[in-house]
Structures are given as C-alpha cells and as structure tokens.
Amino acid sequence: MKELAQHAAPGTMVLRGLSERVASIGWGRLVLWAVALSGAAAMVYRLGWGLGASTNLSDDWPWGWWIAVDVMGGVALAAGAFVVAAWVHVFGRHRYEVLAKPAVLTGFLGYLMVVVGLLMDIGRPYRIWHPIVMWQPHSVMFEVAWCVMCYTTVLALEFSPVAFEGLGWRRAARRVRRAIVPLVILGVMFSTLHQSSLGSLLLIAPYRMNPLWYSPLLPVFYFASAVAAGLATVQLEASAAGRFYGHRVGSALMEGLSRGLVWVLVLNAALRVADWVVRGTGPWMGPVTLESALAAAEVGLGMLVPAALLAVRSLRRRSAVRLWAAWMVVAGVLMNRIDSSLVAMRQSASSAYWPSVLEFVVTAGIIAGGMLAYDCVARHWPLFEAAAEPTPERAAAEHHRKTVEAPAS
C-alpha cells in the first residue's frame, strides 16, 4: 500500500496542480477559448475549401447567416460607441464618461468582429482591400466599406489613450485626448452614414422582400434601431463589468440611460407602425403567418414592452428590469436584421436556406474571440479607472489600506 501511495502521489499532485491552474484561469475563460478555437478551425476550413463546401449559401441565397448576424447585427450592437461618445464629449454630459471607454472598446472590438465576419462571407477574401483603390462611387456597398474602414480607424484612435496609458505613454495619451471632440464628431458622421446605408443595401430588392420589411424608410429604420441596440448593449456591458470586474456604475446613470432608451424605442415603434399604416402592410392586416408573427414580435416585444417597462419609474429603478428590457431590445434588433435579410426573402426564393453547422460555429467563435479580447484589455489596461461607485470588495480593500497599511507605513 505504501508503494502504491508513493506511485499515486505524483499523479495526485499533477491533478491538484492542474485543478489549481484551471481555477486560476476560470471555467468561463476556458469555455470561451474552446469556442474561439473551434471557430478558428472552422474559419480555416472555410478559407481552404470555399463557401460551397462550408455553407448552405446558393444563387437563391447569396447572403446568409454571416451577413445577417455577424455584419448587420454586429454593426448595430456596436452603435453604443458613437452614441455614448457623442453624449459625453459633444453634448457635454460628462457624468456619463464612466461608460464611454468601455463603450468605445466594445464598438472597436465589434467592428473588428464585423470585418472578420465579412472576410468569411465574401467569395475571395484576399480581395477585401479592393475598395481602397478600385472606387465605385455609385455603389452603396462601396460607401459602407469606406465608412466601416474609416470608423474603425476613428474608434482605434478614440480608444488609444487607454492603450497608451497601459503602456506608460502618458504624453501620447494626453495628445490624443486633446483631439477627442473632432474624433467623436467624425465617428458620429461615419456611423450615421454606414448604419443607414446597411438598410439602403436592401432597397435594391423591392420585389424580393416581404412588404412587412421592405420600405423606402429602411435607411432610417436601420439607423434608429441601431441607436436603440447600442444603448441597450451599453446597459448589458455595464452590468457585466460590474459583475466580473467590480466596475459598478451608479444606478442614477443607468436610469438616465434607460430614460433615453425609452424615447428611442417609442420613436422606433412609431416609425414602423406609421410606415405599415401608410403603406397598408401591417401584420394585423392579413392572415397570421410566420412573417406577420415575427414582424409583430419585433415591434411588440423588442420595442413596446421594454419601453413600457422602462417608462415606469419604480420599475426603471430595478436593475433586473433594466437588464430584461435591454436583452429584449438587443434580441428585437437582432431579430429585425435576420428577418429583413433572410426571412423577408423566403417567399420569393425558389429554395429554402438554413445555415450550416460551420456557419454557426464561425459566428460563435467570432463572439467568443471578441469577449476574450475584451477580458484581456479589462484585466491589464486602465479601462475602468473612473468607476462611479466602488464595489464592496474595492471599498473594503481601500478601507483596509487606509486603516491598516497606511499607519504601518
């Protein structure tokens, strides 16, 4: 038995060391790494074997899951960067500055994820640089490509002070901060152009799209819904930062953000319903179909219900209600992008489309990679320096430092 114990001891120590190592990394990060690596392997397969072997796209469905979710949905969810940055630096609402740096980081990473998704979707990804030198000024896609490139550059510059401070380059950080207002104005301009132009892309298909989604106001719808999605994403991001990084944002700020979201949601719902009424194409004007149910859910569950919840002050004060409302808004906008890009084309297509497993794996891998990048920045760079309310853990540590360590020193 003694000999057996001696042989088992090294194995036990290895297992114990492995368990401690896993605990230090965290199961959440390990899962994210597994999903991200699976996505990377799927991307290699798509680049090596092509769209035909890796997706269910066809001549009937040249745009699929990646365009609907990774590109159109991803751009909308990243809109919080320009909304919050403009609110803080252009309109002078500096008390919301605690939300600005995380929102800009989310926007920057979101646009990098959009670029990766676009690389996977275009037939020849090695030609993605062509719009830089081969101008097509009459093409909406050309305008979107340029705006996305320019806005991603602007976001990198807006976020660069955090990176410079992390590297100890304080002089460079101060220099960029002096130009923050012009940068934010440029960002608002580029965002307005390409958020609306994503809706303009669909104007070319009036006879393919279901009239519940096709409208001459598609550019307006896409821009207005992106503002709602951006504000809701900032709410979710602030909640996650408080839970995982101890960056608690004051409830007064979150309530203020929710009040603004109410007005944006009401505007979105009014535009959609008025458009349906004027064109006589509302989901209530015909038999119940998949399309009519989805269109009604977009407006009802994705706009009106969260707006009603956040409009009541007593409910708006509850963080759980704010979170539920934000999730409903994000789900509603994502549903709108999927519906207008895919479901709206269903009846006019001669074949059906359902994304392949690899398409889902690539999307999950891109999202996991973005979350890991955010986690890395949040842990190593001064992203949350201006926390409005310290967490209990931080408050206890600060109290301990003042009462025990300071007198001793």
Contents of the next structure:
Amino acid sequence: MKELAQHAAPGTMVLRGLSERVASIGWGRLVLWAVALSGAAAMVYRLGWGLGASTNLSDDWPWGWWIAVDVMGGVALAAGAFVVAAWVHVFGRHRYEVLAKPAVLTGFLGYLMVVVGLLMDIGRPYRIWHPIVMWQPHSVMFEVAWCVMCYTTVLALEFSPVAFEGLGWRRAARRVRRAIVPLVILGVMFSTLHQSSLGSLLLIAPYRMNPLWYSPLLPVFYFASAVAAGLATVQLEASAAGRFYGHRVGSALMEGLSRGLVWVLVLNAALRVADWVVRGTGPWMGPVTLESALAAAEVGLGMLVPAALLAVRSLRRRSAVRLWAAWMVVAGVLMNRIDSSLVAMRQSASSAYWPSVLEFVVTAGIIAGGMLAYDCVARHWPLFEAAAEPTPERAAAEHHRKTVEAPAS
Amino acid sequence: MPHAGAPISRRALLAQGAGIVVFTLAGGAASQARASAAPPDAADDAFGMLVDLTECIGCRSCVYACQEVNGWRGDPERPEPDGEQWTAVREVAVPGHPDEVRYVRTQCFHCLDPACASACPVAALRKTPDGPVAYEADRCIGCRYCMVACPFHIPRYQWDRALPLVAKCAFCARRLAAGEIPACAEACPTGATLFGKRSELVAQARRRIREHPDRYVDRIYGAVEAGGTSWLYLSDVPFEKLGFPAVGASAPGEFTRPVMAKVPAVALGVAGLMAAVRWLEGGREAGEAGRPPAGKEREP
Ligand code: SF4
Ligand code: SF4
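Switch over from the form predicted alone to the form predicted together with its partner chain, please.
All chains and molecules follow, beginning with the one already shown.
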C-alpha cells in the first residue's frame, strides 16, 4: 500500500500535467493529430505492402476512392484560391481581399494534399518526376501532371508574402506582392487548364462510361463546377475562421459571394441539363437506377436547391442558410467527382468496388493533416490581418474610396 | 509594364489583345486539325494475328508457350490474363446451347491507334511500326490511366507487389525483331492463331466468311473496333455473346487529342483575357480616382 501511494504521487502529477496540456492544445486539435497519425501509419503500410494489400482496387477498378476524392474532389475544392484571387486582383474587387489570403492558403494546402494523395495512388511513387523529362504531350495525364506542378508552385508564391511577413522578412514580402497580378493571372491560367483537364481525363473512356456522365463537355463541366465548389468552400472556410479564430468577415461580403454563387450554379445546372437533352439521355429517361438517382441529386440537390435558397434575398441574409447551401454545393461537387470517375464505370466492370478501411483512413489522415497545417499558419502567421504593406492596386483603391466614394460605401 | 494611362488607348490595346487571342485560337484549331488528321502509326503491312474461334480446341498450347517465352508462372487454366500472365483462354458456354462451349483467347489487341498509348503520360506504351504495342517498364509511374483508357480492359496490374508494373501481351516484339513468329502462333496445333501481315489476314478472314457464310458471323472483330486492331477475330457465335466488349469504330484517343491540341490556345486565351480585364479595371480605378494608375507610384 505504502509503495503504491508513493508511486501515485508522481503518477497524478503526470496525469494533471497531461490534462493541462490537452486543455492548452484543445480537444479538436488532439483528435486531428490522432487522425493524421493514423493516416500516416496507413500510408506507411500502403508504401511497404503495396496497393493490392491496402486497397480494394482491382483490374476491374484501376481507379478508386483516392483518385475520385483525394485528387478529383480535392482539386475542385481548392478552386476557391483562383476564383477569389482573380476577383480581387484582376477584377479589382478589393473589398474581398480579406478572403483572398485564407483562400489562397486553402488552395495551396489543398494542392499539397492532392500531391500526397497522388503519391499514395501511383504504383511507383518515387517516379513521380518522370513526366518532367518523359513527355507524351497527347496524354491528358501529362497535362494534369504539369498543371499540378506549375500551379502548386504559383500557389506557393502567391501565399509566400504571408509566410515572409510571419518570419519578419518584410522586403521579400513586398517584392512578391509587387508581382501579385501576373502571379494571379498565371494561377487562373493553370487552374483553368487543370480543373478542366481532370474532366478531359475521362474523355478517353467513351465505351466504358455511363452516358449520364460521359459527354464531350466533361472538361467544361469540371471547370464550371469547380468554380461553384471553390466559392462554397470559401464560404465554409470564412465561417470556420470566424468561429475558431475570431476572424469575422462582414456579412455583406458573404452575401455578395452567395449572389455570385447563384449565377454559377444556375449556369452549371443549365449546362448539364442542356447536354442531357441534346445527347438524348438524362436521369428522367428510363427507370430509376442508382445512376439516375445520383445524377438527378447532383443537379437537383447540389445545384438547383442551393441556388434557389440563395436567390431569395431574405434567406441569403441568414448565415445558417448560406452555410447549408454551401455544404450542399460541396457535397454535390464531391458526389459528381465520385460518380463520374467511379459510378459511371460500374456498367463496364464485372465486379463491385467499395473502398477499404485503409483507403478511408488515408483520406481522413490527409484532410486532418491539412487542417492542422492551416491551424498552425493561422495561429503563427498574419493570415487574417491586413497586409502590412498593401499591394499597389489596393493602395489606389483605398485612395479612391477615401477621395471619391467617401464616406458612404 | 508600360502604363499609357488614358482609357482610350487601353481600349485600343484591348482590341489588339483580342486580335492576338483570336489568332492563337485559330492556331490551336489548325493544330487540332493536324492532330486528328495524323494517321495511326501502323501501316497495313505491319504484322497482325487472326484468331479463328471456330478452330480453337482449348488446348492452351498458346498459354504454355507464352509462359515459357516470357518467364511467367502460374495456373494456365485461369480464364483471364493477369499481372503474371499475358494471355488466357476462357471457356464460354454458347447461349441457347448449354452443352456447347467456345474457347476465347484474350490478350492485348495491339490497336492501330492505341488508347493506352495516347493515355500514358510518360510514353511507356508505344505503337511500334512492326505492329506490337510495346511497354517500357522503366518509364511507368503506375498511374493506371492506361487501364482506364483501354476499351478492351486489357492492361493488368501486379496488385500483389509493393512495386508493381503493368502487364500485357507484348506481341513477342523481341521475337519479331529477330525474324521469328510469336510463340503462341508457333505453338497453336490447329492454326486457330494465325500470324501474318495484317492486310493479308483481313483478306484471308473476308475470304473465309465469303466461302463459309453458314459457318461464320459476318464480322471481323478488330477490323474497325477502336480504330482497328492488329489482332483480328472470327467467330460462329455473335461476339457480344462471347463477352467481347461493344466498342465503337473511333479510337478513344480521338476524343482526347483534339482537347489536348486546344491547350496552348486556351492557356494564352485565358491569360490574355485576364490581362485585358486587369488593364481595363486598372484604368477604371485610376480614372475614377483621378490619378495615374496604381503601378506608377509605389512605396512612399
Ligand atoms: S488492347 Fe488495350 S492495351 Fe492493347 S493496345 Fe489496345 S488499348 Fe492498348
Ligand atoms: S500505368 Fe504506367 S503505362 Fe499505364 S498509363 Fe500510367 S505510366 Fe503509362
């Protein structure tokens, strides 16, 4: 008994110390760390034992969950970076600049996550550099590889001023900021190519895919729906930033974004429906199947319902409605990536596919890792503060606002 | 970037910019025309194979020969090719005749305009002038886009290996180069697998159909499928009933090459458009603010 008591004292000390640490880290972060570390362990297993041992992929299903969600879905959700950056720096809507830095960070981290997902998925990850020197310019995959490389670099540069300022390198930050417009234009260019090329990838499978998804317009669909996904992600991100970092964005901006989203969604839905009509297919033809239900849900629940919600002014003003709509859009676009790259192939496969637990764990780990990285940047670097030195256009707009529009607007 | 200032000259410049965009788009269209006009690599005097399913007795000599020549091991009775074997013989019951079977050899069709080759980002798969679609293992990154692309579901993956490769019939390219014929054709005791120039094999197949219209269905599978393949099939049972995939006459690459040809034009078009918008917006901001555009003065 005596011995036990002696041991208990340091034991409780350790426990108390631990619980204090947990309180300071926060339960949310602890969970994220746990998920990220399990993901890392799963990745080690995948790399050591191979794709067959860790996934449910097969010759019937050469592409699975990782390509559909981690790559196709991840790239679409990262589209907020180029949409917002272009709106601010090209279209000169400087009011939205508060959204730009976090959106660019999300885009950058999103692309890093996509690269990790790709490394997991390709059979020989150490050869990932091959497309740099081994060319096959007719291959859509070749274009995809180059777009990932170039756009990740551009995003890193676009984001670098925040890092430089966080590190106290004022001059470097100023230098990059001076080049922001050309950088953003390059970013828009690579994003346009990349978002659409993911759709073009599937164009090579006309004899395998369900006609509900196979269309010569696939590249256009992928681009347009990525713009919607990007805008919705920015909404969700802004609300999370308000909640977790106390960085509240004026609701006027959010309403502005929502109004833009309505147009994008209507355009998306119109394209999809028109394409179905012209090609004589569509979920309304024939009996209800898994495929027709999913295709209808993509357009109905993922585009039309949120568009209708956001089109009504009184509803648009309520942040809860805006969030619901944003979630629906994100879910709809993710679903579209899963449907077009997996479900659409079901008709030509002779067996079924359902992702393995390990495939899910890796995806969850990548997402948790991305969130931890975001959290780290948000806490240590000036992500939500206005730039110490504004960009030249920003200065002009600021001046303009003060001299011409002031004090209204 | 020189800033001329007045919105008028901006507009003129925008017009020029639009001209450049149109020009590059037209260039893209022209190069697209070139791309789709390019004939498939293989001329008709390249090698091919004719598999006459009415003559196959299911002895699997072709499978054993392939295993021996290429060093594969495993059960030769398996019905489908896999990561350790390039060809396989599948036994299919004839629909409506439960006691009758056909033996269907399956392997790469060596398409004239192979989808796998136009998919592969690193050109690990290539159509050779002799006929074979060759796989260069040292280049392959394992993206498996070739597997998605192939309309015949041919490329297999070595799923049980930590560092897998793509596996598919090589058309004994090495033996062809040495003047020998493919091992499976050499081993076939009935002549069900015939080797020769593709053009001659097509003529031969037509003749067989003409001379025995009662024996064959009037179709050479592979003559036009996916833009034509080096391997051709004859059968007395409709091909769909034997599990041959329904593949249209266009090579899948025909659907992606035009898109790829547009890439430079789209890139320049988007960049030009963005630059033009920025230019106009800069002019608007500066004009409204009543001062020279932003780029001029910086840093106090
Ligand atoms: S059958 Fe498939 S793997 Fe063989 S050449 Fe054609 S596309 Fe390539
Ligand atoms: S898996 Fe290999 S051979 Fe197939 S497309 Fe990818 S890199 Fe090319």
